[in-house]
Each structure stands twice: as structure tokens, then as C-alpha cells.
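The chain below stands alone, shown as C-alpha cells; this is the form predicted alone.
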Amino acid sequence: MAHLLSTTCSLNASTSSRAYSKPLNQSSATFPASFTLKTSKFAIKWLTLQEKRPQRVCTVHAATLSQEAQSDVKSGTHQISGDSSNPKKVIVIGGDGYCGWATALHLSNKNYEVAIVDNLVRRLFDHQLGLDSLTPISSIHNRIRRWKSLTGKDIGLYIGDICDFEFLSETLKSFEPDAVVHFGEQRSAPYSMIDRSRAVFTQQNNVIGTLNVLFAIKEFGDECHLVKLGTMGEYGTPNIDIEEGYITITHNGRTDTLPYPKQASSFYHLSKVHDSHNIAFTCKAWGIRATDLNQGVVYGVRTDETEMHEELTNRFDYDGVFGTALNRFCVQAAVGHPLTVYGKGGQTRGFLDIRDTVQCVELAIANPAKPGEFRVFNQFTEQFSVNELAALVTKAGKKLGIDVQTKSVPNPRVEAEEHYYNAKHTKLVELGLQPHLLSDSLLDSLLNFAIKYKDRVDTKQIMPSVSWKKIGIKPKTVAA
């Protein structure tokens, strides 16, 4: 039996409760019989899309532990600098999203001392446009409740909105992180092209919870490493090869190393760009270390954490707002819909399995950048363009009696659809980074995934329903 949770939740004009940032899953805490978490103002104004919002607050009630929960298990600690005598404490902000997930159990499992922040948004946005995960995606609180279970270790959990600074600075004053990984931020494209409303709330939520987190850092953590989850889409595609983060230009006669330049495609694409910014003038200014992970396109949905039991399952998003290009073709193929190309299919990005998302961010925790140091991180393992995606699972398809056709439908984005695309990435690879590329075998298994859970799939959502150039001015909802 493991540790029990329940939660509550009410509305309340009163503001005047503070957070009580105790993590909700640590075996070393002593628990009240109840306390209070809040979310910020800002997730709330989001909620209901409106001018004034109540203040929501949740009371989280935990049950007693077992003597099986109870019970310590020892494990290794694993080294980042000379002091080895403890595990090393991170927090993975968004760690109940995609990414997060996946990266706060390969810590958990790696020995580090994990806590997740969350505010649970994520889940909101499905039950808000009317849609769902292909697999079927357990509670936070089960989860955890599961992988303690499982492997004897705990995952702390904070509820609570980053943009919320009273909550956050709670939160890094009690767990007190060696690293924070911050995946917590609105990261789709489509979704900040829907209307107003999703734009502000994207660049607000982004931007402003990215400086919480530098200014929580250096009030409360200034030897803390944040590792921050940028995105590829910052350097759009430029004719010249893509740097990591940084290019050296001769103009009229003088040298210098300068930021790559930056060409955002979206309002979203353009909160990273912006978060880029204050993360290099808070290093320099205030001697933060920081990791930019410029990530490319993540497929897949297995790590070798989330395959330990179905409660643990990772999200898996096919819709034309969340679902990333090649995870929506396996689906597609799956249900038998014709694999659908945005316009001439010759965009070409960086790839990688989500085995090396987490990967990459245990190596940057592992190898720290130094006090005032902004890296840079390419964050990918292979190149292509939509077309060759869909190529290759036409030939993965067919060797599962599968007729995978493909269809050119108008292009919603405003990007080129043929362009040069050279970008590095070869720091990552000098840390140890071991890629997962994308391999036949891989593919079927991706794609008997999809077969396995196609019942659950709404083909109304397939197609693509946001547009850049009809940007609404009006909130709207995006369902079938």
C-alpha cells in the first residue's frame, strides 16, 4: 500500500492564505493532517477566461502511510561534483507533462533526489478543446503513489503555479534543488495561434514563470542549476548552418561572438525566445549557471521508467494542437487516415526519441555549467524533413499489412516549405549523449503502439484547425 492522497478543492474570494509548499510525497517529511496549496492568479485568470477571478485554493488531505510505504530503501547516490555523500536534489517544473514525466522518473531511477512542480494545466487544456491522450494517462497522485510502489523511492510533488511567486519561492526555500528543470511552460505552436486569449496566456505564463524561476534562483539557490527546455523553432531556418546558441561574425573589419540570430514562428516559439533572453542577461547580470536545451521535435512515448507498469504511461498527444509530427503519423496510419503532409512537406527539423530528452537533461545536471555561464544545447539526433517522416512510415506500414496513404492538405503555418537546414549538434554528444535514432524496429513498435490504443482515437481530431493567418481576436474552442 502507498502513500494515500485525496485532494479538494474550493473557490475563494479570499487571497490572504499562503502556500504551504511542503511537497505533498516524501518519506522524510512529517505530514499535518491537512495543509494548503495555491494556484497563482495567473493560471486562474486563464481558467475561465475572464477579467476577475476568484482565488482557488487546494487542500490536500494525507492519509497515513503503511509500514510498506514506510519503510526506507537504500540506494546510490549519483556523483555531479566531489561531494558524493548525498544524492543530488532536483526539481522538474512541468514534471507531469510529456517530457517532465519521462525526465522526473529516469532522475528518480538514476538515484537523484526528484520533486515535481506542477499546476496540472495541462490536463485542463484537453477537457478545454475536447481532447485526450491516446494512452490512457493515470493521476499525479497515482503515479507517484505507483512508482513508490514499485521502486521504493519517492517523488516529492508541489502543486502550484510557477507565475505564482510567493508559491515557488516557498517551494525551492523547503527542497532546496541543486538543479531546476524547467519544462513548465505552454509549448504548443498551434495552441498560441488559436486566438488572443491563448496568445497573452502564452507568452504571460512562459515569460513570467521563467523569471519567477531566475529570480526565486538567485533569492533563494545561487549556486542552483537551472536546465531550461528552449526549442529549435527560436533559430527558425535560416540559409547558413545553425549554431549552437552562439555565431562569430567579422563585419567591417571586427570580430565578435553574438547570440545565433533569432526568427520565432509563433507566439509561442517567441516566449522561448524571449525566456532566451532573460536567462543570458540574469546569468550575466547576477552570475546564474543556466542550460538552454534547444530541443527539437520528441517522438515516442516508451522510456524504460514509464514500461514498468501502465499506471506509469506517458501521454501520447495525435491532435493537430499537441501532437508532434511524427507521433500524429503513426496514428494516422493506424487508423487507417491518410498521413497528412502540410503543404510541400519540405520543412525540415531535428528529431529525437524521448529516451534521449531524458538522456540529454541527466547530462546537463551530470556536468553543470559554471556560476554566470549561459549554455547553449542543440538538443536533437537526426534531421528530416515531413516528407521523408511520412516516407518512412509508409515502408514501416507496409510491413505491418498496413496501406498507409498520404495526403497534401493547405498548410495552416505561415514557414517555408522547401529551405536549407544545417543545424549542430554536437555538444551533447561530447557529454556521452548515446542516441536512439530512429531505427525500423523503432518505427514498428511505434506504430503497433498506435494499433494497440487506436480505439481510443477521435478521428475528428486529426486534421489541422488552427490557422496562423485566421488568428482569432475572440476566445474560441477548438473542437470537433
Ligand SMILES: O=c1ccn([C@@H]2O[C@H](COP(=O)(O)OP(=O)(O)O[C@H]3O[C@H](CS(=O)(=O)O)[C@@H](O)[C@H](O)[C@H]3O)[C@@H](O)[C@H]2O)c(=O)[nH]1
Second form
Amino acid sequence: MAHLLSTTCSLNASTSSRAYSKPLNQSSATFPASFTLKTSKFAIKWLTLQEKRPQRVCTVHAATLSQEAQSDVKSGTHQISGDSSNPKKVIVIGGDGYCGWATALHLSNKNYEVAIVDNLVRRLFDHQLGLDSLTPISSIHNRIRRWKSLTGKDIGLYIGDICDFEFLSETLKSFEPDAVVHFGEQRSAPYSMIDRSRAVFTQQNNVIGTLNVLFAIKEFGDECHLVKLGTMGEYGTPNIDIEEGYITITHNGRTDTLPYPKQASSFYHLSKVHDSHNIAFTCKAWGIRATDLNQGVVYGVRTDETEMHEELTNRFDYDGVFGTALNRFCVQAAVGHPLTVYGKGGQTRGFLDIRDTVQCVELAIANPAKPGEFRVFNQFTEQFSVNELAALVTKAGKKLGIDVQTKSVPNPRVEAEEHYYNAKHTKLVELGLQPHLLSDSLLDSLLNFAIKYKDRVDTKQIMPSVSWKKIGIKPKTVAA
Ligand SMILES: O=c1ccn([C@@H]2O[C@H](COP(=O)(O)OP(=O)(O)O[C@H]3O[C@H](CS(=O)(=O)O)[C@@H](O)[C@H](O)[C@H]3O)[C@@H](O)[C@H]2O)c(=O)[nH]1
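Moving from the form predicted alone to the form predicted together with this ligand:
Shown next: the complete complex, the earlier chain at its head.
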């Protein structure tokens, strides 16, 4: 646990107060105690991007485009697809993150009217933990301006914290979405297991944020469809087949269809379980329409939209806190680091390409749940064990002339390392999902992508640094 977290944040009161039009002391989320953020936890709320505007939240408009960007629009240099006959308005909460950014662009490309809601805290975690994306990423403002310049399409931007109900409700009232896609949660299992304050932050941020979304939909958009990112990790690794959300059980001669048992194995995964219960209850009690997308482990980085310009490039995490298995293995292979298989490596999970994440979300929006319905889709396309992934990356490396080694690392997590795993995943296919399976060519291109950026890799961030068993109450800090 040597290298976690500095105690002072670079975003301090003096730099933030100039840019923000409202004092920031009302938010209800509690940031980990060890982060001394004097303004408030999320000092980025109520950001005024341009000339003074009366609204509390702000949208990036064409008026903010650079001359170069304006001329791109006029010359129409980029063609895009999409059906504009029935534009729907969609809010993407967490639209600056890995899955959220790709999804926001994809929906915009498909002629949905999109607004991103984000507090930019994911970027702050990197600053605090001394981490960085493999890929250089532009600010959210430049990302959106570039998108406008390439496609002529606006993406609205609301900077703020959904744990602040006033901010969230103003946003919903102003944008009036037909659907809310909710990626806006702390999504790393290791992050949630660093120390008590990160565990509390993760659950408070995720559970209260989702609860606020549910209340906001009830009050200001009761027709609005909630598309919520859950996780396959809610189910754990039971010794029976995993169904999609529900299981029919006969017990003492009586039969019922019940929520599938949940056995999450980190405070992060548990936060999603708590969300699922809250959503299920509000669908019943208030008639909310919701889809829980129990997503597996995502890999890849490019989508049709992020490829259009380097300023649209997505983030790519490879560190031991935010990096996920296959993406990490590709970066490890690229820099000649042995692949870090935790324990016996029989851990099996559902995986999907990020191009399928965006497709699945679009399918869920295009085919909304009915009022009062709580749908659960298992969102992955293939199952692999960690050992199988390591073997695939080793083979792909060989083709590129790289000698890839694998090293069994003592497992920092508490999880089954050999187990039965068979999870259903038919509902999204029935809606029309056309999966991008993990072919040799995709692995080659992912590996080549990692090689392209390998000079940016900080090899000190590769080994896991968070132990499930050693989590304690003291805030973890990192030496400079
Ligand atoms: O270097 C590594 C990294 C991971 N693993 C193993 O690979 C499996 C998956 O770990 P991961 O870090 O790729 O993914 P996880 O922590 O489960 O979380 C990720 O995948 C989840 C889907 S799922 O795994 O719950 O299906 C999402 O909910 C999370 O937001 C996302 O960060 C685990 O058994 C882990 O022990 C290794 O063996 N070596």
C-alpha cells in the first residue's frame, strides 16, 4: 500500500473561486476526509464557461467555438449517420468518464439530443492518486467543442454533483430528458477498498446520487426512462447459472420469481446492489421505468466517434486502481511487464468491447421499459477467465514479436479463484445487439494502441496496491 494518495488537492480554493459563480458549500456528498478541498468536495459546480448567463447550469454552445472549429462545421468535413426523425433528449450522467464519454458521443452521432452531467471527479481521483490515463485526454469543454466542430452537433454540459439535489433537479427541469443514462458513480472496486473514507465515499456517492436521480425523475420527469449502469459483480460467482436479474424459485411447494441473489465482493460492487434495491422499490412504489444494465468488464478504447479526432480520444486506465483486466494486460505486454494474474487466475467474468457498451445503452433507450417496470439486462458478450485473457494477450504479443511473460501475483482481493460461471446474456441480443467479439484482430489493434502510447506508462502504477484484507480506518496517503 505504499503509493496511495497525496493529502492536498491541486484544485484549491483560490484557483476555483475565480471561475465559479456560486459558493460551494451545499453539496450533500462527503469527500474522503483526507482530501483537503477547502471550497467543497466538488469545486467545479456552477461553472461559468463564457459570458455571464442567468442560468445556474451551463451549456457549451456553438458560440464558444474557435474559428478553426467553426470552419470545420461550415465545410461539413465529417459525415455522420443517424435517424433524425424522432430525436430523443438524453442526459448522460458521468459523460466525461470512460464509458460515459463514448456513450454521449455515440448517442449524439445517432441524433439524440445529448447533455452531459458530470462533476469531473474522475479526473480529480487521478490527480490525488498520482495516476494518469494511458492516452492524453482533452478537457470536457474542448472535447465538446471539437465534437461540435466536426459534426455541427451540440452536446449540453452541466457541471455539478448529482448528490446535490438542487443542482440535479435544476438540470432535469431545464433539459427535460426522455431518458437519463446513469454512469455517474465511483466505479472502481480497488478504490472503494483503499480505506474507510473511500469505502464510505463510494457508497454515499453512488447510493445517494442514484436516490437523488430517482427522486428527480419522480418529481420532474415521471415519463423519463432511467438507464442505470449496474454490474455483473452484483451476482458474485454462485455455483449455479446466473439469470438476467430474476430467478424463479419453488420453495416448500410455492413458486415465485424473485430478484436473483446478490453476493457482491467489494464496497463498490455492493453500492450497485444497494442501488438496484432502491430502483426496484421506486419502480414499484412510484411507477418509475428503469433498466439496470449489469455490465461486465469493459475493454478497448476506440469507438467510431472517438476515432474522429485526437481531442475526442477516450481515457484508458492501466493502473492497479482503475485499470481493468484486459486493458491492463495489453499495456503490461506493451512495456514488457509480466502480466499480473491475481492468484490462480481461474476468476471468470463477462467481458465486452466498449463499442458494445454504447450499442447496448442505445438499444435500452430505443426500447424503453414500461412505467413501473424494473428491467435487468446482463450486459456482456463473452466470458473469460483471467488465465484465458493472459494466454490470448501472450499469443497476440507473439505475433507482434513481443515475448509476453505472466506472473502470478498474490491476490489482493477476496474472491473465488476457481469457480463455476455461466451467466445468461440474451436480452440485449434479442433487442438487436451485434457483438464485437474478442477476435485476434481486435487484440492486435489494442496491443498496437498500447504500444503507441507506451512512453506514457508509469510502470510504478502497474502492480496492485490495494488489499481487501488490509483495509483500515486510517486514510492512506502517498509519498511524493
Ligand atoms: O491485473 C489484474 C486485474 C484484475 N484481475 C482480476 O480480474 C478480475 C476482474 O477485475 P477487474 O479489475 O478487471 O474488474 P472489476 O474490479 O471487477 O471491475 C470492473 O468490472 C466491473 C464489472 S464485473 O467485473 O463486476 O463484471 C465493473 O462494474 C467495474 O466498474 C469495473 O471497474 C478480478 O477477478 C481480478 O482479481 C487480475 O487477475 N489481474
